[in-house]
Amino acid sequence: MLNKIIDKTMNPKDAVQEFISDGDTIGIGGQSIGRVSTLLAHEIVRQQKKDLTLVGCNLSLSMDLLVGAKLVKRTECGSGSFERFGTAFQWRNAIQNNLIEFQDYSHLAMASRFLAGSLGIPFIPTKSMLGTDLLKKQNTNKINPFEIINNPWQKDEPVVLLPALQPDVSIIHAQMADKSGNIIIEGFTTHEPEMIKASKKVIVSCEKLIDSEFVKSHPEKISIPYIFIDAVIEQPLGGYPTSVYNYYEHDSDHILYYQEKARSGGKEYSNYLDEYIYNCKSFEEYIQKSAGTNKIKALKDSMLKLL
């Protein structure tokens, strides 16, 4: 643990401006409608970072917003959905109309690629995807995304070799962090620990900034240590309208509204981006416009009832 605390706290505008560039490969945290890094996705859209490659397991709102804003050239992921609220419609439309490149993997395959990246090895063997059509699909950029070989120590046992993945930068939303970058994730972590360790830079937003003395006294609570983190942003409700365990439930009404606009596309979707991102001076303004104080209180109360 650090004896001298390094302050990595930043505001979202400066963090995105400093650590994300056009053409970057961005690792996306969260899963489906849980703990999505909405705050950071909004800021990337505002700054119009272009030609991005997005990677992760089940990518939902953050990916769909970036694709819908026409900032994405490629995605590599296990799926793109909002669970019971349907698929990521802007992403699906972009694929159907050949507007972006894409490569499908299983969730385990993506997590394994991040693991390989975190270990500094060029590829990793797996049995995931064997027997599926995923291995038959040609990569849209004409580069073979995997190889099938026989286990050298067990004949007639095929394994899939997956290329390691080391994002230029990853974005996640967590429950807590201290200013030096020790991150506490409560509930599911999915692919995030491996993805973060594999990434060249990492930006974390959190619900609550906690004292570093608390972290020193409770090191067992640290999900990701400070050495992997480059920027920390305190933003309550930074995962809204998705849920954040121990803090608030997802907002079904706004997710359904977003899905309606994303499926319609065209002017309706452009108007959504204008109203809820481009014309909002802050994330707090977006929250008030989307939900309001009473709705947010209800979402927090709903989470408390589940605990």
Contents of the next structure:
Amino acid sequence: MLNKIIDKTMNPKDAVQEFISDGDTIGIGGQSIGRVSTLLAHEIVRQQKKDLTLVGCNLSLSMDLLVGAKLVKRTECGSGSFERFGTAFQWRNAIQNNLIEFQDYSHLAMASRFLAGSLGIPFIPTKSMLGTDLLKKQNTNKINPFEIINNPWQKDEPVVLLPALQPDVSIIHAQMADKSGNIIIEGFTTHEPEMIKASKKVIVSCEKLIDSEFVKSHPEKISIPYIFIDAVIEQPLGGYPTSVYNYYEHDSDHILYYQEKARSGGKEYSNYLDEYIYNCKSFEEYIQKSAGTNKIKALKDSMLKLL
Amino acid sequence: MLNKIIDKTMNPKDAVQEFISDGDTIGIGGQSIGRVSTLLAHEIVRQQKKDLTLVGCNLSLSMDLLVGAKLVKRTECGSGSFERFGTAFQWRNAIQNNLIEFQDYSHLAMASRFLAGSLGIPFIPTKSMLGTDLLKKQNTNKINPFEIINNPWQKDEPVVLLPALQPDVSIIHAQMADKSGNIIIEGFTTHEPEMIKASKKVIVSCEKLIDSEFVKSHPEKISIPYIFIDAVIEQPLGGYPTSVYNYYEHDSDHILYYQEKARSGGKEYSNYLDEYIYNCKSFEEYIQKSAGTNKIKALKDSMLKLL
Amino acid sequence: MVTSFTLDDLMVIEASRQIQDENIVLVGTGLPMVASLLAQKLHAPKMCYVVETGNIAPEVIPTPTSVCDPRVMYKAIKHGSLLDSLGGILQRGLADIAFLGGAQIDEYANVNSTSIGDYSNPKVRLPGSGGANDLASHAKKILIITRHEKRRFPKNCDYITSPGYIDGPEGRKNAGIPSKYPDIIVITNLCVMEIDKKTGKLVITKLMPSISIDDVITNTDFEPLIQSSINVSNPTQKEIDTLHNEVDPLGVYLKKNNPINN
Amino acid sequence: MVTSFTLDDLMVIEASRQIQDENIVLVGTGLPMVASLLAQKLHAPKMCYVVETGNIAPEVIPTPTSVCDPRVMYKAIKHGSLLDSLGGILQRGLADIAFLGGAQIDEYANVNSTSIGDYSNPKVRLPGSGGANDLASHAKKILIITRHEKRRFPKNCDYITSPGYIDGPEGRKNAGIPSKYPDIIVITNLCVMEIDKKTGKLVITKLMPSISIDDVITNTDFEPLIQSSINVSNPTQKEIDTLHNEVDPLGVYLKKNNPINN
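Write the structure block of the form predicted in complex with the partner chain for the protein whose form predicted on its own appears above.
After this comes the whole thing, all chains and molecules, with the earlier chain placed first.
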């Protein structure tokens, strides 16, 4: 491996400042109530990066916060949902009120687009979405979202071609990383492996910074090698209030509270952003306000019991 | 995981008898002088399965033995080589004498075809091979080996489409497997993950059968889950004379000896097949004849020193 | 004599009966998860549970509430990616059974989980396809568990997110969908409806105990065809016990209200 | 005063000088491996070594003889697949440098590793592309290390396995090859030739010590253009010592014959 380690550790403020620009297409990590990169979403809101296009499979809190903070121009995803906690309400509201552009795909279609991006091929086929309104109804035609061609090897077989997707930058919260950016994702990995490898830049926050010597003796544990990663941020609880496998369970109370505010919208929602983002000097302050030490301990204990 | 384990352990004779038929397209595991499935190649030779199409990336001993035994109709691969031990000479001889059909691809093209097969899509793009004789010169036109189309998202950009490849059966030698077919490949994996997942049936031999309880507590070690595997054969040294990472180094002497016979061809080669395959009652007898206990110990020791 | 059960219990039990041993089943959480685990504990011990998020063959701990729940990762053989599950298993053609849900199900079993009203100016925007379209396009057999309400069974979906038989018996084939003629079975608290392969439409094949054809018709906006009016078999004591004691012991999904005494 | 060295030594050393720190380098074994490791030990400590078979960033143990050698797997960050290396890194556009070899190299730096004579009825069938075509199609900079013999440098390759500039300065662009205008550098025991971006042809840019332009022309079947006749810099003592003591200590690739005394 590296004779000399490339040190990519940064603080979230510098990482977002350096690697994210207005107008960027941002790949969003996590799924539903699991391993959402809350830390980085908060920081983007704080820095008011604008005109963003958000892409991913099942997007939840990160997307909803950025849409709610009015920083999003467009979304391309498979779903906007917190599962049993409901739809992503600020996103729903933005669509119902024509505040954003949106392009619907199936989850496999989005994962396939990232795969194509990660392999450097311009498009990739799928056999999903045929016969449905995912192909027939479009909200905007600025970008051609797919093509249907005939399979050259099988007469009269329609095949959907999907354009490759290479986000300008992706934000991810992982369990572990070393300072050069070798990252370890434990449990489900959803669309992240393909999305990370497809992205032009990647910012990773992690629960725990690990030694590079450990990395060299556990190649089977490494999810993504350092060459795809640009910034590494150590931030315990960086995925709160969603769960991080092996570290802590999701906080139902805070997710329900967020959903209540997001559904109500207006002043109630902007108060939420004020209290939990704009008026927090640090991510730790947000954690203390929203959960507190005892709750965090309980969420950790609850996870440990399930391993 | 499984409440009740599905037991797929078999002996090589039954596995080849049950899962391989004349005329099959066979995916070949291993690369060059590493982790070649010698055991299974020998068994196919012994059972004289005919009219085979062999597919893979860098094919070496398995392909050369099957071609040398006159069981092969066609090959589709990226290269026929033992690296510094030379070309796959029986394959070379067959091509030079018009004894087989062959289709050349690049290694990435073959791996991409397996990827498409593993994802259930009918074809996949690549940007390799453009401008070269890999696209311009064909030995046979029975099967359309590729199509060139324009990228619908980028005017005047040619893209090569490759047909998906789903072998009828693949043969692999891995380090470990449990009896239900969860397999562990250590070290390089070449085209095998994609090929295995693309195949209709897969026969795996392994150095060591492991307990299914181990599998359940080490998900990061599992290369391929059991649902893709049809038969599991425990056969230590099943990859000899090629190397198996963590187990033994390749045997230069026997590879050189094989190459000498393969290059000479004729009687010398058929004597080799007689001595090391047809006249061996078991794989163990072949190991004893070609290496012997002391040599095997030396190859194992040599590997252990490198870990 | 079986102890009391609800129609919700029986809906889940009837779904579990559709799963055969060694089936590869793509499941999220919720009632489909309950039905799958019940099958695994009863008659399908070698069933392979695959979660969209990438976890393959876990020993699920009761009772998960999300596809990201650590309870669906316990002792998994592999923690893969969404591409592994939806691409490498589902689109690859290996999924025997997939479960779907949705806000609207029409007479061809097309499902809407995207929006109510006009797509570009929706009255209510829903979460979207997620993996549902993929499941419906590729699985060999599709199961839909849903409570039976009129608004859930319109004549036409406002938006077709996941394909049923589209517009007739050859609808899927004509559209090029890989799984051309799957069984599609809708199991509700009132009845079981299945796709009739001749018309591509849902027909009532079984009724829940104490439910009449008229009850179903009253609660369905399209006019369901009727193939039979036999009853769903009552649950066995073992089905009920396993469901409530082992699969959903905390009553997260199935409360013990409104029992039907047999 | 530098101790003795051979032109083979200098060929490898000159190749190593092409590698910059933090470069991602796709390498097999043989002389390219020797050159890469030398660079890593001298001026490119953060170089990332990627092996086609899937191993990423190993600490290579001297001296591997195969891409499957355990010596190229030691302390690798990841044991990936060929698709990871050739697809996810190379075709993805992340490879700064790739090494090629071949039986024939023509004046546009096209390379043949497939067959001598007619493709369908070859005089000699060679191993084929392997990853070579992929490397030549996608890397930003292509290095070819080869001993200089006339038969290796024909006017036209019998078969173009790996693209150089095809047939002129726009040859790659016109064919749609992703890496449109890469540097291509051929380093032999007689000289260094590089692609001239104006003509798409190889030009002689440097000569090995004691070698004349005529020596090169005599040993080349096409007529190489001449850009300069400056000499390749002599090796430093450190280059020689590192090469022979650390990178190829057993002399597997580089024997200590025919030294040139400076």
